[in-house]
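One chain is shown next in structure tokens, namely the form predicted on its own.
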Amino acid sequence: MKTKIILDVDTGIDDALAITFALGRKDAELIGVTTCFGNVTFETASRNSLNLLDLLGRSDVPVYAGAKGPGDESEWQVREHLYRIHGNNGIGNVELPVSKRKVEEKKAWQFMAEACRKYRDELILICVGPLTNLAKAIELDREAVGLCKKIVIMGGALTVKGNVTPYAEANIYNDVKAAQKVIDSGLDLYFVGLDVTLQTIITGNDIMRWKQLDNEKAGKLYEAASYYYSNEFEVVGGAMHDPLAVEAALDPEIITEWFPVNLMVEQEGVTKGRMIGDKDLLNEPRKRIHYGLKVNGERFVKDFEETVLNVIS
């Protein structure tokens, strides 16, 4: 049996990565895309990941618009320097088809809820930008939420940099009051930060493969993906940070070191976004978050290359 799973995106480049992937998967079945503000607002993340399903022929999969800003409170601004990073249209400046869909009208946190109480032990959530829809899943459900098999958090920099701030990760420091109710819910969560995806590198002869396909698909994949990782790098390549956290759900072996902690979230100055150890619950026999410490970077590559190869093909 497939396990089924909802993927959580704010649709830039990586992200059309992980929903490419995740659509590769034989063992998985992607019953939604939920989408938030991010890499791009919350509108284009949904307008994103709609083009990228229809390009890839998966317009049996629909997508759930979410938050719009931390708290789902206040418009989200992108910053300047993800325009670099993603492109003005967060795909790397690719025009896409146009979808002649449009997203569901229940809200991304009303999905989640509702799928888990559904489906339970056979649906995992990954959720691969600010934790804002989750937060507001549990705060909606908390009871349904925790029926699911597994919660797995593209998010954090323990024993490395962050990428915003020395200190912290994006998706982390994008909803930090987010970041720290899913904490403090209690449930299991599985954390796949920087410290493994910055061991999965991908380089510019793995993209060129998809080059070499010659449709449109590969075509539109391969130049977002050019973009994305030879923005700012001399030589083509980098870390796959979101398309990890879709390889951990399913083959949590894929982390070879799973550190149990009870971490917190640093809420303002100049650590904000730091997740650090609870002191208060340093001394608690259950610790109820698993953080990705060490990965098998080489067989995930090979993996994701060969999984996306037959997506695009």
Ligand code: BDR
Second form
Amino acid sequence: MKTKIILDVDTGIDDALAITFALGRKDAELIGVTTCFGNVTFETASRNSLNLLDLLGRSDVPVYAGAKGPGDESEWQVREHLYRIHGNNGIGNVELPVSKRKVEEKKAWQFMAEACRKYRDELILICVGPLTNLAKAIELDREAVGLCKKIVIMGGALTVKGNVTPYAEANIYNDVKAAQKVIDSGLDLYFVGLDVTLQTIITGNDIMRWKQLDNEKAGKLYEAASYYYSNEFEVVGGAMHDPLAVEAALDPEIITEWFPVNLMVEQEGVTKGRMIGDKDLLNEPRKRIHYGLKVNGERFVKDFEETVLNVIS
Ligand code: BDR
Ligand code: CA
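Hand over the structure of the form predicted in complex with beta-D-ribofuranose; the form predicted on its own is what we had up.
Now the complete complex, all chains and molecules, led by this one.
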């Protein structure tokens, strides 16, 4: 049986690639996309997700809009440097055909909680944006969220420098309160952070076969991916942060070391957003966080390229 998945995104180029990758997984059924502020505003994340799903012929996948800013309390101002990474429209300035669809009426967190109650251990939640929507789903119905098979989060930088500050990774930094609420829920959490995503970098060579396809889907996806890998780290390539979280959810062995640990999130000061061992829980034998430290990057890049190729062919 296919595993049902919900992808919580701030679409974003690597989010768009994660959606595409998820659609290509034979072992998964994407039952919904939930959106959040982050790389872009939540409106743009919703629009990009709808446009992309329709372009890929998957207008059957519903999109639920979520938080507009940290705690869903204030409007989000997109940080200047993000335009360089994701383009002015979040997907590398690539114009996707405009979907006629709208987001669903239900809020992202309602959908998440209801789906968890309905599908229980048939469902995995994969969160690849700030953790606001997940925190709100937990607030709404902690018991329901606890019924799902697994929660996988793209977030954190434990053994490497952060990407927003030297201490913090973007998804955690963008709503530190939400991240701590999610941790405080006592649920088991699987974190795919920069420690591993920076080991899954793509360059033009890796996706050459996408370029050779002669159709609109492939053209748009290739263009967005090339914007990302030529801009994020200039020469080195683009880290597949969000697609790796999808892979780790469905095939946890891609992460060759999951570190069991109890972490907390620093809430303020220069270290705001840093995830660090929670000393109050140091002697607690039960470790709730499973933090990815090592990855089979080569295998991932191959699987990813091939799976996306099938979707866009
Ligand atoms: C994470 O932040 C976002 O910019 C990316 O889409 C990814 O989810 C990387 O820190
Ligand atoms: Ca993201």
